[in-house]
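So this first bit is one chain, no partners, the form predicted alone, shown in structure tokens.
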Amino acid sequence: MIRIGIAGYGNIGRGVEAAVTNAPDMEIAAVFTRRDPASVSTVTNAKVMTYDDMDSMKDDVDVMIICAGSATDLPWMSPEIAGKFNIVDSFDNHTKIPEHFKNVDEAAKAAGTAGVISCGWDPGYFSISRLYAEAALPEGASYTFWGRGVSQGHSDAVRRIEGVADARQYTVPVEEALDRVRAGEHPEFTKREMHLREVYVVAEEGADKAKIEEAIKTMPDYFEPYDTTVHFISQEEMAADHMGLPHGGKVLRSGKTGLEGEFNNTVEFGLNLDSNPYFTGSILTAAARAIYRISEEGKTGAFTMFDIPPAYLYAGSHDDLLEHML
């Protein structure tokens, strides 16, 4: 059995817990938290320890899955923990992935460990889809559409606006843009042409709703580049209709084949998720299996989903793959 440590116990940590529990070749060694362990109750009654006690489990954890945020936690946590354990993380700041890879790679090689960074569905599964599609269709264009789904970061940004009691933001693909790509066109889209923003807001009593809506629609980077619709609802409506964390999206590549590019081709890969964090947790768990196998081969350093043989993600044998999937 591969012994898994879970560093951080939020939505993704619970997703990892469920995935490990359902895996035939894994077990949970411990959950590590920066909170008071007595305040953390796990679904499976797994052992909960403090983050500072992690070192005492070096001989009892094969892979540490780090379930923390990319903005402020993973940049330091992943290299630090890779100095002691094999790791998996979901670092998703695309522009800083090369820097993060370098930091984890140096720490892991110095410690003789191995780690997979930037796992999840994007980056992660969508990254692999983009690679496969572009490898087969080098003459063409790639497009990634996210949603319809809840963006946790955008929702948090809205909740920080004065007068907002609660909020959920949905990213929604523009169907006309999807149709153009599926038709074999290679358009150059602006952000506004590819996605819409839908925001559901519970305003505090007496708050200026017009001011809140203006603050949302003019927020740089988050909303200003997009067509944004704001809906004001009650807390009861929020609890009834918007408490889940669904998400999904599509990767498409439109390209040409033939000596003179006479044949049009479109590749499309899509996800429709009831729970973003639980699916992300499932991918992290599969990656933990892969990095355990890579580590057992004596390899060290940082890896990405591009570097992992697909068979290493799968719990079954190579014969199973040949018989059922090839």
Given for the second form:
There are 2 protein chains.
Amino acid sequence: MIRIGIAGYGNIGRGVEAAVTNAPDMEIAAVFTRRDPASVSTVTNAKVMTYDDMDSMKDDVDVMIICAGSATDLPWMSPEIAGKFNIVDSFDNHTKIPEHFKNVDEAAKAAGTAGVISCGWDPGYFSISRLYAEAALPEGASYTFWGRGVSQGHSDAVRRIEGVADARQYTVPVEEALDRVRAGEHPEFTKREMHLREVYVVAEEGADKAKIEEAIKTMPDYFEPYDTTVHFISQEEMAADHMGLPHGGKVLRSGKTGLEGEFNNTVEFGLNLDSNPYFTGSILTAAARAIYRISEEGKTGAFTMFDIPPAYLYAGSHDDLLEHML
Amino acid sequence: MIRIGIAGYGNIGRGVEAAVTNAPDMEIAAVFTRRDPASVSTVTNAKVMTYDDMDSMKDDVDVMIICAGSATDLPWMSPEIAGKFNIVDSFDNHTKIPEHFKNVDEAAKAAGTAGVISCGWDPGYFSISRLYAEAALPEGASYTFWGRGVSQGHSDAVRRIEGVADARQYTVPVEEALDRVRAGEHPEFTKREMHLREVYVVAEEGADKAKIEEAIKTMPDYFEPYDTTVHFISQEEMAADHMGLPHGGKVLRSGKTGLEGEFNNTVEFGLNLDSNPYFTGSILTAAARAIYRISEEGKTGAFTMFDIPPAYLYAGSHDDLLEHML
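Now that we've seen the form predicted alone, could you pull up the form predicted together with a further copy of the same chain?
Full complex below, order starting with the chain above.
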């Protein structure tokens, strides 16, 4: 059994807990938290320890899956933990990935561990899909559409507006844009042409709804570049219809084959997820299996999903793959 | 430059020729044929040699891409050529893959070469898609739909019917079946529920069309288990509308996440190809790049696309991937 540590216990941590529990070849060694462990009760009654006690588990954890935020936590946590354990993280700050890779690579090589960064579905499965599509169709254009799904960052931005008690924002791909790419066009889209934004708002008692709507629609970067619709709903409707964290999206590549590019081709990869954090947790768990195997081969340093043979993610045997999945 | 040999020069060989010619890091060393080389003229004027002269090119070819049939050629050609060169093949006889893998593995290991078998889109990209989807969603069901596209085997079967001058068969996925999987159902489909068959026939002068249609629709295995429509057209219409080899298809997985499987998820990978053989040739070319790199690392034996890190397929650098694709 591969013994998994879970560092950080939010939505993704719970997703990892579920996926590891259901995996035939893995078990949870402990959950590590920076909160008071007594205040954290896990869904499966997995042991909860403080982040500072991690060192005491060096012989009891094969891979540490770090379920923490990319903005302020992962930049220091991933290298620090890679100095002691094999790690998996879901670092998603695209512009800082090269720097993060280097930091984890150095820490892991010095410690003789291995780590895979930026796992999940974007970055992660979407990145792989872009790569496979471009490898087959080097001449072409790629497009990533997100949604329909909840964007936590946009929901938070609306919640900060005066008079807003609660809010949920859905990112929605524009069907016409998808259809143009599927038809083999290579359009240069504006942001507005690719995605719509739908906002559900619970206003505070007596708040000026017109003012709230105006504040949302004109918010630079977050909403101004998009067509946004705002729906005011009751707290009860919010609780009944908008408490999930569904998400998904599509990666498309339209490209040419043939000596003179005479043939058009489209490749499309899509996800439709009831729960974004649980699917992410499931991929992190598969990545933990892969990095464990890589570490067992004596390899050290940082890896991405680009560097991992797909078979390493899979619980079954190579013979099983040859017989049933190829 | 990676120097590519092309063994076999049919539609897929021409697809490889185009893809290698357009690749920034590859060049064609020679095309090898079992026909009279003087009778074969290549699109790019690549050198044509006889199959039996292959040994003389041992120092001039880095990877041999074998573009031959799975039924009778690849079972002996791939191990034989792997005894001299790194190879790529598109072996697609699913039930015989384990045996073929073993034969290539033994030949390659003995010779110190490396070979990747069963490349293309199915087996190949579809297989990888099944694997990634199942690694993320171990609890669930996978479905493969083919089409809309030309099935050469079914077209040939119709051409053998008395009174048929020419024929083209399209395999078409049933939209309702796709929609049921996308909706999160896990149906057990009959063949008829997943695919339709559309046949375009040029009848010989004076042939009994009703009899031809009956012979097609009742043909065991090929057509009887499906709803088949037969269209009689002129030779001119065949030449104008049905000379291409479009194909494509979709791999879907519907599966659950959460401790008790409380969340539904669907993963979908789809291809829409103007030319089946040119897209296949493009993947074989990317696989040649990968097996060259694997061989340069000193590894030997047989591989599949399951065993190849996606980055190895890509012409660009690892830094490029981290900066632009992750």
